[in-house]
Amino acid sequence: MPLEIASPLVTPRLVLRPVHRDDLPDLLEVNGDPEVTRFLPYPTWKTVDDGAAWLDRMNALASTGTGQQLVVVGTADGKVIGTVLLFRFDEGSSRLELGYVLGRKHWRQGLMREALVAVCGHAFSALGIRRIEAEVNPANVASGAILRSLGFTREGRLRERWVSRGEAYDTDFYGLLASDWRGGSPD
């Protein structure tokens, strides 16, 4: 069974749905900000063509059935303000990995946490996922804090795990089990 979220996930302030080519101008605002892309494994976008190349990679990933790129849309204005990627889906182990990004002017408002509560809840219930994983650069303090607030456990540090922009960096490895999921509440 391929990984697919077919219908939008709706929260009080957001809609999460599969990415479309029409989303690229809004996503250029997000991924064109070097502060936003500082911890991402791809370069800061300079043009919509950079976004088109990224979208082609996301569509190729989706075609394998092992991943799906969602956009985070603000319900107040219908603008795409970020993304959530579900990838490295392993059907036999009921496991997937999570990645996310949010435009800088939307930071510190609880929006990404709200989006991730919806995605994790859907993954554990409707998709039957047993385990969700995430890797975070230890310097990305906000990302680690969001994951811990959702109940993810920091399971270790992988030294010099990735190379991005010519530099090797460590990653903190996080995991969340369906049996530990409390709907995003700390208890």
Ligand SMILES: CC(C)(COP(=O)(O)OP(=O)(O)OC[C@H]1O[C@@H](n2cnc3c(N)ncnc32)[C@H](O)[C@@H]1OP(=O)(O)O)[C@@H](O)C(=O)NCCC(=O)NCCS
Contents of the next structure:
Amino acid sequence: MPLEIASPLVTPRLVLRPVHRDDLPDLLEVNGDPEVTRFLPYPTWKTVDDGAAWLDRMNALASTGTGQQLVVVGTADGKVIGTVLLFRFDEGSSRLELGYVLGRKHWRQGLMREALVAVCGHAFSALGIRRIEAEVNPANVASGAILRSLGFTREGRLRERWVSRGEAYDTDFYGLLASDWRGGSPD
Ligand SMILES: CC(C)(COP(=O)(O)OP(=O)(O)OC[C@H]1O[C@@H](n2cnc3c(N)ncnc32)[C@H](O)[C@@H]1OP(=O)(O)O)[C@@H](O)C(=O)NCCC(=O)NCCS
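Starting from the form predicted alone above, please write out the structure of the form predicted together with the named molecule.
First the chain shown before, then all remaining chains and molecules of the complex.
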């Protein structure tokens, strides 16, 4: 079965739902900021056309059944303030990987944590996922911190695994098992 979150996930301050083309102007504000894209595998967006190319890639991924791009919408004003990507879904092993991005003015308010608690909880219960993974550049302090705060274990460091913007860099591999899950508390 393809990976699919069909109904929106609702949290106290957010709604998470599949991306639409109409979201691109809001997402240009998020991904047009070099501080936000610093550790991401795509360049900072300059125009909405960069967003359209990204959306085509996300739609192609969804058509394989191994990924789904969600957007994070603020309930108060309906604005799209970030994204959560579920990808590398492996049905046989009930495993998937997470990617997440939030607009800079929303950082450090517990918002992405709130979003990921909902996504992980849904993945483990409704989707029957057994293991969630994430790869993080060790220099990306915020990303490592959010994973650990959710109860992920840092399982190892893979040396010079990726090359981005002409530079090789290490990746920390994080994993969270359904049997580890405490609803987002670290222990
Ligand atoms: C990573 C990111 C999504 C974090 O989102 P956020 O909403 O600011 O994180 P939260 O406020 O929910 O914080 C969650 C936890 O991480 C910690 N944290 C967040 N940013 C941190 C930072 N810069 N330094 C240290 N800890 C940080 C918080 O203290 C919190 O820990 P706690 O629950 O133990 O108090 C955000 O910084 C971002 O979008 N970065 C750019 C995109 C990116 O690099 N994505 C990840 C690619 S692997």
